[in-house]
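First, one chain by itself in structure tokens, the form predicted alone.
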Amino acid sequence: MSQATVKRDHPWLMRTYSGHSSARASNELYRTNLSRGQTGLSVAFDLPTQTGYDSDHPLARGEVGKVGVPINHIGDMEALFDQIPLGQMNTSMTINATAPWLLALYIAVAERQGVDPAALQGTTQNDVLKEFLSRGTYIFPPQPSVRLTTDLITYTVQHIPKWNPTNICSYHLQEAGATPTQELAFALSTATAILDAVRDSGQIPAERFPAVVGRISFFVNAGIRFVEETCKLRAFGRMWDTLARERYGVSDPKQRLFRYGVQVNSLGLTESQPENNVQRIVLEMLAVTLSKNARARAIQLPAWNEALGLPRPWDQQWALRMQQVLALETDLLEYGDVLDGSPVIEAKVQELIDGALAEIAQVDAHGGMVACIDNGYVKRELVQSHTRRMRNIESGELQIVGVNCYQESAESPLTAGEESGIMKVDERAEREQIASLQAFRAQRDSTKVAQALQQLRSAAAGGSNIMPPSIECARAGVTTGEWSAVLREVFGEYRAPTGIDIAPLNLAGSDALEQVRARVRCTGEELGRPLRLLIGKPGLDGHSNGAEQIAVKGRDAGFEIVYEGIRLTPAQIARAAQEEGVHLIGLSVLSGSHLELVEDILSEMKTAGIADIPLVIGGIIPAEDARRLQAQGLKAVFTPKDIDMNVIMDTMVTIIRAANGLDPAA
């Protein structure tokens, strides 16, 4: 055949995962990206929204605008999407908890540009189980959160029947720490739960709970091994289509087929020799286009600087490019699925399934995946995987270039400039996000929202779909904090379990940590108790991968170890390290709030009166804050490129000495 007649496969849903500042901000890139041949929209939204506060709630101080757009209510909406008509676009919004509200939002601003809601075509993140389990934006427990989960589920394939209602989401577990066979394992299972608990709401006919199988869609991570990757997403495929077939009775094959959408691993990128990401990110996309049997339908790229901090325009393009390249240049879509017959592939894949089916039945011998959350079984499960994983980039068996191997560079120019290779957010962001808010307040019907909210108040409590009533809120000009607060009240809040109480891993110890071991016991001594480490988890972000992991080193070292997971207020901070008598405070801030969330708790501490007690922090940090924040009093700023967690634990030792009057050195 000529390449003249060679018929290829249309290419995937190319996507960006963005948005930062404002709506209109977002809007303008939202718009760019399009413009250079994005096909389809991935928005991330800011911790408040994905928390449920408006942005003047004091837990949003710091963090609005961070990480992604802060949505409000339905203005900030429309402006998010001017110009873009969403009768024809392809929208992934990355939202869980708050999923139901955003998605309500998106339908009346489709309403105001005259789309048929049941016109709409995209995704709803939607999977609240892996929140309690990675990336901690949940707010209600497990049982109302899968119930919000499936009123939002049944409202969509009844009424937005092209929508994907939940992503099944094994991201977030590889970056908590899952193995490829956990993160079969545990995504399968939070499926089932999600399925099951549909079927038994009694919503949906039994026999259209076929449409609810093939609407269920799921969101994958892609590691740098990309060979295993590559077979577990054809493993993935064939266990859904099994499960699908045997478990709900689907007989369509179309309904059975495996449709994800995939942001490559973004927990390897690293500080050190940023450059080195880039072709880190072209390999991990190979795992997810190789095989034409697993190929993904959507794919958005992480930017090479994002360990760094936040990406701009120019560096989201070159992700995009990335992806075009692929597709238009290589003949990578003109042949069928080229690993077919492989022994090699097959023996893999098959290896995975196994392994993922005997992972499966001890979740289910746990109680399965929402009880699993409750016990805290899988969380201990990712924190001792994740453990494992660090000691072995800590001894060297596993080598990452630039951080533990090959660590000699040049300086690199991408990170050269005042920018540093980074955008940084305009401080006056979030007082105008705040301004803006108070005045769409001002100017709305009360009487209106307060029936609205009343409506929402009965269907909560009622137990009927939480989205009519949402919808409504949403077209009155009900806020993202007022239709939460409503929901808190009739369902509470929730604390999920750190995973830090973990069989401390037989991995032999090395003389580093022996080191370290010796001088937190011999300072203890000549302080007359054991050093004691408070590990602060401030404000919204709930990324606790490192801080479970400095608990779990810490108290590896021999520090006792005060932890009490994500989302501390700096008051509940500087209480705790008052209260417990710690030696040192760790915070973890991976959201860019450092700077306020820092300001406010050495003004807590003061108050409090333990001014004294040395303050340490970890996270993406850029170097210019470093420096301030240094400059403010706090004794060590840590970034990523500080891998070696024997050295963290000394330089704490050296502080809590310093601190204390006694030689630093000894």
Given for the second form:
Amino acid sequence: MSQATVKRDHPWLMRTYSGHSSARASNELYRTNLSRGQTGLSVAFDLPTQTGYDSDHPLARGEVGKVGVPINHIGDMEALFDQIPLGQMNTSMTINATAPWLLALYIAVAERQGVDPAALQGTTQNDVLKEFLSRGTYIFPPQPSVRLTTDLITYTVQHIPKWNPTNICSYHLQEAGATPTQELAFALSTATAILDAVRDSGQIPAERFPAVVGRISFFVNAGIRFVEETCKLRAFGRMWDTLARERYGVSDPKQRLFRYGVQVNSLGLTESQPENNVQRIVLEMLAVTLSKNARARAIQLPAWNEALGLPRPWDQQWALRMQQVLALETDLLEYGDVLDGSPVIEAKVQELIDGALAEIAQVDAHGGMVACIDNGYVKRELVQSHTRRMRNIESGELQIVGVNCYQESAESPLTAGEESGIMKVDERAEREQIASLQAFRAQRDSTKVAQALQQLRSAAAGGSNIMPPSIECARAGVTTGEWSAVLREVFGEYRAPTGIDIAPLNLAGSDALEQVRARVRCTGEELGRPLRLLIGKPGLDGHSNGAEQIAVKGRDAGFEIVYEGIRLTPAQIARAAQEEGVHLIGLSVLSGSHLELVEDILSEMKTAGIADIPLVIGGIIPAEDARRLQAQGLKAVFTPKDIDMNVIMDTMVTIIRAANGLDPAA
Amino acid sequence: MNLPEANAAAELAAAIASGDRAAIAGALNLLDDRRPDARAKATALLAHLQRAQDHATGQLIGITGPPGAGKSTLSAALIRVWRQRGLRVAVLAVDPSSPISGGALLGDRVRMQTSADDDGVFVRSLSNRGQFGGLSAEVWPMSIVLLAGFDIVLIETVGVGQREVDIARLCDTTCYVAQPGSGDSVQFLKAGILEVPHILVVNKDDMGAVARRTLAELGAALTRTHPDGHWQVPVLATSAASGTGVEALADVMQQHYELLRSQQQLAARRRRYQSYWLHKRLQDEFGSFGIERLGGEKALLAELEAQDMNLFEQYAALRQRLCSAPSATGK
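Rather than the form predicted alone that you just supplied, could I have the structure of the form predicted together with its partner chain?
Below: every chain and molecule of the assembly, starting with the one above.
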């Protein structure tokens, strides 16, 4: 067969998850990425936007423009898509609790561009249930959260037919430690919870319901065990088809297709020898492209240096090029499904399906997915799986090259340069954003704003669809913080179960753990009382895996652990440390706002008169920042490189001993 | 007790009474500290506090019940009501510890705080330190410190039907939160395993029929008059989520407290309970052997209850007796 006659499949949508500093800076980045061959946009919002705060809210300090773009109002959204015609763009927005609001802004900007909203294409992630389990950008309790999710779905199905209103995410479940079976089970349970809610809302006539099922898409993870991951995607397709047919009576096979996008695994990316992440990412991409019948519709790849800090545009370009090489240079797209008929693959797929069905039955037995979030069942299961994974890394049962084997390495030229191989967000970005927000507020029509917010409040309290008044708010110049504040008043706020109350996995304990236990116990006796540790998760960052694992490990090592979950203010942390009489405070920060948050916490500790309690931090912290933090008095900085948690526990004991005048070496 | 030590204790006691958070936190650390010099300082402080304290100020309230009954959310709702009524509240939240590592996960303080800058709420978490279903020996002295600085001291602990005796013998008012739909509480009550609380609550009344049935069963299982006498045990329904019934619960707690005061029972009860805890503390520190040295449990309790001496001075004296007694080997 000659090259010319081969009919190649269309490649998937290629995106890069990006956004930073300001709408204008992000817009420039998007236009550059599009000019380099990116075929869709994937917008990363900063944490204040995701959790419903304006850039000048006290909780937003240090977070503005860090992990994504700050969007406060229609002016920001307009700047973000300047010279990007929304009628032709396919835009994915990673937005959940505030998804109706960001979609409302998108619609309002389309109107200003003269584009009929009905023609818009793209995706709102809009899966709040997984935010309670991982990632943590939820705001409201589970019930009203589900209601907002279903309002967005019913609105777009009726008014923006090509929009993917929700991307049910198994992605973040894997990041939180889920096994492939758990990923399948929890994602499908989430999908049925949402679809049941849409059906029961009565907003969609029964004959249109199959169209709703057909609009549900998924956002999936792909880990390094790529054969199993391929099988997981095949299992997903089969289970979804069955579910759509049997549970919801969908007869059109097209509406039963398992449509999914992918971001490959970040959990397995390492800080040590980070160049190895490139081959990890490529292999993981293979898992979601290899099998034509289970191929991803859209792919975004992380950058090789994600575990070091924020990626630069060049790092993102590299990630895009990986996709292009696979799609354009290899012969992958020339064949039908290359795995069909393999008995090995078939057996593995069946094994995953059987396991997932059993796990789904467990979720049902615990009251369904929404109840399982409130009662903590699913979160505990995830924490347990992650704890198992960490134990296997510690024991060497799970090998990670450059981390627990083959650690020796020549110095990497990639991380050597002046910028240490990562992106620095301009420190002026936050100030400029706040100034522009305040200018925007000053020039708008406050009567219109008040009226729009009043309509929003009535819809929220009265139960009518939230989208029309939200779009009205967007047009009137309401801000993200104002929109969210109204809903906070009506629905209340929520704290999700932390899931750390799991039974100890390793009762007997390895030698290393036993040694740490003995040291914890002896030091406690020398200091007159058991060692107490406060684990604080300050700021808006909801990535709590690290904090949870340290809490569980600390308990198993014999510490008394005070851990209260995510989104604590520096004042709350200092107060808790004082009231609880802890011997050490451990902070976890992954959003890049560690410098600001530590500064605030140190000052709160000083005010409370507890500046003598040693403070340590863990997170994605570049070496230069680590040196700055240590100069400010932090006793230790742990990064993803510090994989052995027994060593972390031991270091904390040493720090406590030193701080209390005991021999640190003993 | 030497003079500088007594002065330090007096100073600390005054700071606690003025609501100084650092002083209160420091005192709790001191009471937790098992080193001999800390024990001596703690004893001096407690003796001072008890002397300074009007026996009938502050209310010590215990909330217990099975896991998952909604104790923490109910406590949080009560704290909001008390704060609205202008009362200062301290909480001792007791969680279980791991029998293997001794470690513990302590939680729920954030739920109970109305805000980080409200100085009228103070939360201390405690592990039960191996006292399963019960309270560790530190709880009692800590409650005395907190009573000196707050209007209400709430002790929250998981009770599984067997060891509530600890909390019932510590608090002025005990409240049992039953799990709707679970027959355990009813069974425990009928079998006499459950120490009769002063107030029974079924939380989560939004669960509807199940909660109503539990409510009815509990009502039927109770003799209704508390063994303490003069108190009809109320059975209340609350919903911490919606706030329903929480004001009424706070009212009933207040009524019980007033009853104790009007009958002059409060001081006598505290004396009796405190004797029990003193005994527990001595047992904790010196073991059964030490208790035998002091004449055995029965005689010791009788001695403690009968004397009008400051309990902590008495405690100091008893410690002194044990520490200076010739050892059994007669060296």
